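The form predicted on its own is given below as one chain in structure tokens.
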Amino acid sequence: MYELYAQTFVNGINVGALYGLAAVGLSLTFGVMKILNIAHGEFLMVGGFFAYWLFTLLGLDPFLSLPLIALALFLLGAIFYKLVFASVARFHEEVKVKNSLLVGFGLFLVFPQIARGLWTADERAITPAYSGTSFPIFGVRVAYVPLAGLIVTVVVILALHFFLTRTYFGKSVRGTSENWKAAKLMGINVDRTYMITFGLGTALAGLAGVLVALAQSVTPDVGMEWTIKALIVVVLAGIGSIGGAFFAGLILGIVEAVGAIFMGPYSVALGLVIFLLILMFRPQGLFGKG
């Protein structure tokens, strides 16, 4: 019994790290820009398929492709911000949320169709030689790929925290998130800050997509599932809490993994239950202020 619960706990941490990384990008864009991009999971899907292309066509190891995927998704996010989200960002906060939902829903409808044309509707997974290998620790099997994914997630989140707190541009991002009008009066280029922030959010989604394709698989329709997971984690952590999103992702992953022992496939509903309970009793989230 100990081995079962210990293995389940480890598996929950592995999945939770993916939830956390997927949610950090969404938390960043919503916390800074007040834009709720429900097509966030579609960028995750694109990142996974890009990594799959690089692996199958060029033989590039998925972990070595992470910088390329991050750069490609950053540029893609910046382009989409300028094309479709820049006009939304000028509105009042409530209007921004509503209009960004509509824009994101449009992207949610378009992206899977493009993905089907490029990669068909089949499931795609990245399977390097070390995929599926593991090592034992106290009777628990720890797989190399999820462990490496966990390490990548921690490094990325720490790097993002350093960027936001120790660099001049990071300070401008935090200032813009507090009051964009005051930031503009202080000489901050708000539109450029928004564009780079949105690009960072999509780059983080792309990195999560690579790890998802390694640990599980990706399909053209996987985006909404991961958007919902990211939303649950963001609400659980609190809007704009970067480190909190990581720990909230771990909590959700562990709860779902342990719940699967007792509830089977119905354990996925636990995330929605947590989502509703947090909204009712602690709307600022576990790590939010208030």
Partner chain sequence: MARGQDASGWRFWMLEVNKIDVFHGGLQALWEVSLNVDEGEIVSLIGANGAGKSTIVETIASLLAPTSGDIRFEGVRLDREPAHKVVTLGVCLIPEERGLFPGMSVLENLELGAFTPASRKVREISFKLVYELFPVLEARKNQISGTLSGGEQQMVAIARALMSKPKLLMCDEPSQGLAPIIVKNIFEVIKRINESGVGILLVEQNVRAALGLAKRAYVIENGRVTAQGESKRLLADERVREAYLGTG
Given for the second form:
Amino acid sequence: MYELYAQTFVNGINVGALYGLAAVGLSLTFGVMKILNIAHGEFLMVGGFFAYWLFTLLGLDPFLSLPLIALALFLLGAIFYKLVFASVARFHEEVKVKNSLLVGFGLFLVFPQIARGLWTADERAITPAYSGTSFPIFGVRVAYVPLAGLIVTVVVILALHFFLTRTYFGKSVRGTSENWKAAKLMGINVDRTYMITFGLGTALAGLAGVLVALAQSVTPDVGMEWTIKALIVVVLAGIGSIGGAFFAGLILGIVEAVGAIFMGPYSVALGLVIFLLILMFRPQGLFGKG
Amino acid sequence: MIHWKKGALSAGIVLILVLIPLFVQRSDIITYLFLTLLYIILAQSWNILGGFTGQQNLGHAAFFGVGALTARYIWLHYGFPLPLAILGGGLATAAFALIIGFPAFRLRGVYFIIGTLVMAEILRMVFDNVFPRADVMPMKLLATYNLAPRYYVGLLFAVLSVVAVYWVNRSRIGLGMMSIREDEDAAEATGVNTLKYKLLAFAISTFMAGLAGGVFAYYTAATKVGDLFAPVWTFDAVIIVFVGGVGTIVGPIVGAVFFVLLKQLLSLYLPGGMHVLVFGVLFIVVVLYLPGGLIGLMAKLRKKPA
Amino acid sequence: MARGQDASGWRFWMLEVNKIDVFHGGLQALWEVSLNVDEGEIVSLIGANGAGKSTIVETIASLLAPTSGDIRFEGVRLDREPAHKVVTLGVCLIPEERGLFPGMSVLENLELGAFTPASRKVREISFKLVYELFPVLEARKNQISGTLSGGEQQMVAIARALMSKPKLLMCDEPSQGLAPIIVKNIFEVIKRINESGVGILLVEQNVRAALGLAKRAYVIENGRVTAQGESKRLLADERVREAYLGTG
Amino acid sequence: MILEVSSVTKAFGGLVAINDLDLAINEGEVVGLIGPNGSGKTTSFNLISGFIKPDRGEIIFNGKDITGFKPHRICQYGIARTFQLTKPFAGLTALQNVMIGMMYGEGKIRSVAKAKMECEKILEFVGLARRGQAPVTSFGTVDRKKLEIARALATRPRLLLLDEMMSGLTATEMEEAVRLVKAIGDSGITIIVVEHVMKAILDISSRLIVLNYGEKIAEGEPREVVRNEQVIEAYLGE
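Could the form predicted together with its partner chain be shown next, to go alongside the form predicted on its own?
Every chain and every other molecule in the complex is listed next, the one we just looked at coming first.
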């Protein structure tokens, strides 16, 4: 019995780290730009397929492809910001959120179709030689791939934290999120900051995509599912809370994994229940300020 | 006078639609017409909440699904008569919506949108897991399957949905809903109980979505239950409303006709499924640059004759 | 009056606002507003709330765009530059209600004040200067700015603006919501900043304090300049009293 | 007494916006509520009309305790308000704007046809005759303000709160607005006006109440109040 629970717990942490990484980018763009990009999961899907390409066509190890994917997805995000989201960012607060949701919704339709054209509708997974290998510890099997994924996630989130709190540009991003008008008055180019922030958000989604393709698999339709998970995590953590998103991701992963033992197929509904409870009783999230 | 003309025109259109199956035997044409009618119901149902009340619901598929599942179940497996089954589907949907709506509407705007989106997707996953196999009509029904009665049921509910939206547009309740869309604070200050009317709009909207689900449940010979909750139902409804003209009576009708026609046309020239891509791009363009949709575009062109 | 000309003949001002019309939220907020500020001058904009004073300084800072007229700073058309460029030219606005980054520390706020490349190069010197001006900020540099008292927040706002090395500093109601003794302090500081050579455009409701500090002032009523001139003369002018209290 | 605000306090995150405020308004009065920027005038309106709840104290309207009621209920009890930045239902026609007020405010008229007729009269009263079918987006500043008043009047209020009617108006437009407010007062509706344009407020009001830092510092006959040293100090500074 102990082993079942411990193993489930470890699996939950592995999946939860992915949730966290997927959510961090979404949280960043929403916190800074007040734009909710529900096509976030689509960028994750694209990241996964890019890594799959690099792996099958060039034989590039997925962990080595991470920086390449981050760069590619950053550029893709910046382009999409300029193409569609820049004109959304000009609207007033509430219209901005609503229209960004609708535009993201449109991208939702577009991305899977393109992906199907490029990669077919088949399920794709990255399977380097070491995938599936694991080592035992305290009677639990820890697989190398998810463990490495967890480490990557922690490193990426720490790096993001460092960027936002220690670098000049990172501080200007935070300043813009707190008061964009004042940021302009300080000489910060808000439009450019938005573009870079959006690119960072999609780059983070891309990184998560690589890990998803490695630990699970990707299909052209996987985007929505990941957007939903990321949304639940963001609401759980409180919008804009970066560190909170990581821990909230872990919580969701563990709750789902443990829930599956008792509830079987119904356990996916757990996310919804948590989501609704949080909305009702703590809309600022678990880690947000009251 | 204009009133009278519009009434006559509408009656004429309905009459033609009633007569069509008597003269047209091609089942593909009847199918397209049926689908157009189904989309009109679905789009109008979204329009009441999203277009008139300004509360965008990105989880509409969930309500279509609940209605379809309920109606199909009590019709096929519990032997309810068909009209009662479809009605029951609508009522079950509205009841479910009110349970969801209470927490969701306690918060403004964006949380409602996220909430509906998340809720629909999770329902899809749950039902996909719980009912993994396709639900097929019994042999007895399949043997006597006929398109015409499906078409008439679709026509009946499509007309009812347009009448409902027409009524909303000119009634006290409709004015209250539109005031919420325009400015919630001003609506409250003017005596509108915004929570009550949001819930009312939500109930009417989801009731109609449930009816649309019921009509589809009657139409489809076999379906996976998870597919009834597929996000595509939301997409189609939202695209039709926006492309046609959000918050208008005629917009969703024009949108539905345009949607079905263009979809057929595109499927002739493009590989399967690619029409979705076209619709996605079209939708984004409409949201960003043509907020009035086709109806708005026509009005603009009429004002500025070349 | 032609551009650059005043009673004493032809001359060019550091800041020239020339007959601007501005719309705000679809409604017209300013009608043909013209005003000038010279190098090292303190000029004040006075008038009742809602008269359009904030709109004027926000337009100069390029947060709003005039539909007609033009704004020149040292000959450069400000109304054609985006807001973040205006700062690099040497014009800095301290907005109404201070516009701090409330979740960030005092130090971080000041650092962002020196965001423009030119000011970033000399920021160590600027830090020294503003800490000299406001010793309390050095003691509190790691405190989250949103948790400071109102007066301290206003100091952060002023200090942050100084970090950008402005030639013209615009202050929008620095006295708002502050106790009289703190207001006195703030005005003292503004005077010292001016003495170091920075031009000041001061928006104020506190007319006596504003006119006491500024050499010249403009009276704004309903989006128009209705009176202007030497502060001493305006202080005695019935029109000023009327603009505020309606006692003609 | 139609409205009684007693010892109401409201703080926003440590900043006290309204401090222990008492207001007493008699039926049929036109009261001017003045004070420098940030003195708590609009906050008082938000408290009375239910948009924010007081931390302490109570608000009695027409003998009923309405403290903490939602705005729509307060409106139905007979308090209507306008907003400093007008908030028209921009996607609707002027007539529809007013009809919403009529059918939801006091709510006695529920038939669309009857409401239309009544609302045409109100539009005419505020000076928007024959503009009923025009979309609100085509309205200028004055007309938006008139429409806002028409919508508030349509709710059949006994007390009307007017927030900064005059800002952004030209001198002639202001005269027209003053006449309108006087006409409303003459019809027996009690009015509280928040205003910065002093000429207008002295013309309109029979009594002035002055706020500063969320507290009442003076009240009384308008021309006397503006000569009060404390008031002058609050406005012009020391």
